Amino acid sequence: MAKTIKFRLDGTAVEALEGETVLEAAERAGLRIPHYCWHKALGNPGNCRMCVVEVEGAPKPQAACRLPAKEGLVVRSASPASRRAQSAALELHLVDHPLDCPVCDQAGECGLQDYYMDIGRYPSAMREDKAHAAKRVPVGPHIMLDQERCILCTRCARFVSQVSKSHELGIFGRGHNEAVALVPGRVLDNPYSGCLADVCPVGALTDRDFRFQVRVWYLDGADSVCPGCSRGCGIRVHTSTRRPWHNKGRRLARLKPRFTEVNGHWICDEGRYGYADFDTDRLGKVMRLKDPSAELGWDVVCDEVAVAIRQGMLKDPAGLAVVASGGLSNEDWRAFRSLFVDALKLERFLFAPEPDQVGEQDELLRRRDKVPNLEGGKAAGFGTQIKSLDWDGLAGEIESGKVWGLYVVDRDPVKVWGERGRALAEGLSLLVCQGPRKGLTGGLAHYRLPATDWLEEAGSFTNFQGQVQTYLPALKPLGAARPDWDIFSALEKAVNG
């Protein structure tokens, strides 16, 4: 166990671990010392000089990011001497900084704005014209560079060197001509490029997907877990519902990483940008689509589906198959098992991934399984005690008449089966499509049951390491949509009734 050290910061006793700097200990204790270049995961080059503090007994101010915490140290970050040094450093950062705040996407969450209002507010001593540099340079598919706004904190260059290890950016030039730029012949397209917009403390690197969509002070947020793969990265969901004419009418504005032990400070681009079409092709109405088509209430549809299942099982109790999703929460899996295994005693299940649910894996965060909760399904017995069919095997059983009914949960088998999919779906006596999206299967189903997506419900996922993580609702459900577990429970009640 690391030895602890106690020192005082602005009159407050702070406990530091041996080897920590004053800035690191202050951040961990929730105390604020101005800084730009230091980042917990990227080190402390000490080049911005914003964290200068007064140290009792020292002949001159010290940089807190380079100052080791020592027993009995007395530090003042808000004294007149500290404020003068911080203000002088800030003025140097603002010498050539453009007055872009009204049109800058970083406005509202910008370190320069915050520090100026806190320790700036001085009349400028500069009389020379501001230097000009490249603006609105698309350096990659997701990131826009504005060199004029850059304060040369070097966080971006350190990220591509230390974290993504892709080395697309560098600091070029000397003195007043120094600038962040792409390495010649390179494009910023590594799988974690979106993180550069997170680490940039100003508006030099902005997210091309988010630019000019909605001001940050109109956003609402909730803590969640990324469902993009079996890693289960912590994320912060930002939604835009107060001004629906912003963000092209989309409710989901952006996803940002949330620090957890699972993912640290980062998320991959697949998770960050994989949900731009969150509200596309959504189901909101409870529908019977055949004999005749009608919008139904939940009680009615549960009774009808329960009757259809019982009638089919009287003729062939083993002929109903269920296609389930690795995106179900732990709560969904428990209710799923209670309905289909305990109540209906079914034996034909399919949990095999779709072709687009297997992807790239790396040593940082990305996992090959592009679903969040396979472990939750295994804990409920699926894929272990209860074996899975494969896609061709299920198609063959439908064609041979062994399967007369299919209950689909948040999957699109018709899409997976391609050209033969429509014929397979039309040959079924019962096809129920449950989930947040219609897909090709929903267009051919006998019943469509709208379920909430993960941003519209509370639940938990178990990642590949066995760690259970909860997520909170960020948006209201669309239309009549209900959580999957609630639909399973209502249907079980109708089946048993």
Contents of the next structure:
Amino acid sequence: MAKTIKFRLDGTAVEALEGETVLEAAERAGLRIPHYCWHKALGNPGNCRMCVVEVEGAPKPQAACRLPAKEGLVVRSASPASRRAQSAALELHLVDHPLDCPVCDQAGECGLQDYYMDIGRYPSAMREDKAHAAKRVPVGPHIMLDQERCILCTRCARFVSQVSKSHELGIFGRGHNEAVALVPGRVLDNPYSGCLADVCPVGALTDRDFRFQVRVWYLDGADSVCPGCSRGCGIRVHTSTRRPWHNKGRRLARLKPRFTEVNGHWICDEGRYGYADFDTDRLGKVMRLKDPSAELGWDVVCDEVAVAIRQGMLKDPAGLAVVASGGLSNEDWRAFRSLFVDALKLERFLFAPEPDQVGEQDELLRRRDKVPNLEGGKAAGFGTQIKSLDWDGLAGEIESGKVWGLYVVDRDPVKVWGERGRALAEGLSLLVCQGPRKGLTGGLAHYRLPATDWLEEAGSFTNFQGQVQTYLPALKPLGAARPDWDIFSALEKAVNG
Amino acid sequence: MPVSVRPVARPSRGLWEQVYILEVVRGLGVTFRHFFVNLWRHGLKLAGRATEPGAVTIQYPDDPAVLGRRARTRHRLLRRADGSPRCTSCLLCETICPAKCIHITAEESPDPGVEKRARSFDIDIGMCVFCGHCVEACPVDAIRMDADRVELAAYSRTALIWDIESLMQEPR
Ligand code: SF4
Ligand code: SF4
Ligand code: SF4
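Since we've got the form predicted alone here, give me the form predicted in complex with its partner chain too.
Expanding to the full complex; the earlier chain stays at the top.
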């Protein structure tokens, strides 16, 4: 065990680990000292001077982010002298700041606004004209740069050199002309570029995707897990439902990283921007293809589906195939196994990825499998005892008449099969489509069972390292949609009669 | 912007109100109270003992309505020198509005110096409570309630929703 060092901060006893600075120890203890440039994952250049604190015995204020914790140190971060020093540092940051909060997307979650209200509130002594710089520069596909709002904390430059290692941004010039800019000839286009909007403590780097869609004070949030790949990064989901005319009517506003052991402080752009069409093509109604306008209840349809399955299985018990996705939660997998393996004793399963569900992998976060819960499926026996068919194999078995029925969960086989998909689907005597979206399969299915998507339910994913992480609902289910596990168990009841 | 409607329950009438004769007498009582009080005030003014006369009847609508200098009347959106709306679409008025009757959506402005502008700006005047908070909240003095127009009636609820064009056309 590392040695602990005890010191006092604003009258509270704080324990620091050996080698920690006063600021790090304070953050770990949940005490806040103002700061911009220090970031837990990006180091402490000590250039913003916002964390200046009074230290007993020291003649001048010290920067808490560069001050090693020492036994018996007495630190005051909220004393009048410290506040005056912090307020002076803030005033210096705002000397050339354009004060365009009304049009700035960061307003409401901006470090400058927060500290001004907290420790600033000074009448400005600035009588000179402000220096102007470039505004609204689209530096990359996801990020907009405003040099005037930048406080030169260098977090962004450290991110691109230490984390994404792509080195697109730098700090150029000095003194009054110092500015953040792209390295000549480069664009800010790396797989983690969205994180720059998170690390920038002010409105200098903002998210182009989120820009002007909704003011941050109208957002609601919930803790969730990204389903974009088998890493399962922790995310905070921000939704806009109070005023439906904002955000182009979409309920999901943005995804932000949430610190967990799994992903640290970051998430990748594929995950962050992958859900713009979350609410398109959604299923909300239980439906039968024969009379699509009929108002059906879950009981009726579960019974009908159960009867169709039972009747088909009387003739050919092995001819029903199930297509499942790696997007199912652990709870879904358990109910899935209970229905299809334990109760119905089926043999043909397909849970291999769709061709576009395999992608790039890198050292930092991204994984090859673009589905969140393959491990959860394995724990339920899929991929271990039970083998998966492949897409061509299944198509062949339908063509040869070995498979008469298909139960599809959150997948779109008709799309995967391309041109012959339609004929294959029409050749089946039972096609059930369960899932949050209709897709091409939903248009041909005999029964459509609307399921909630991951943002509308609680559940857990097991990532590739075996970490089980829970996610909480951020949105209400649409229409009659129910979680997948709930549909499986209702169906199991109906099947067992 | 969709029309919003809030149903309000009708006040119920007790026996006392249903026996009309008593209510009629009470109403006449109010009328005569005003008559004599105002007669007394006009008398004082005539005799030079008071500065303000009693109530005066204005022949509205034949004569124009007399509005106080700070009366809050229908909203208008101000323009920049080049004719474009001053509004920066910051949504502060929408945020402060207690009646939630301002609906704004924002978009990128072609002028980089402006950056953000309103794509749509609707006020449902049928919901507005004329508190003036929107005017107070605006950081760029883009919205005012000094059009001095109080005739706001319309034949449908949709006609009570004003869009950015009609709000900008409003003359002073
Ligand atoms: S752009 Fe943001 S993160 Fe980068 S130096 Fe400026 S304030 Fe810091
Ligand atoms: S006057 Fe009050 S109620 Fe009417 S639009 Fe302005 S803030 Fe809303
Ligand atoms: S407060 Fe003013 S600038 Fe902001 S949206 Fe309202 S009218 Fe426009």
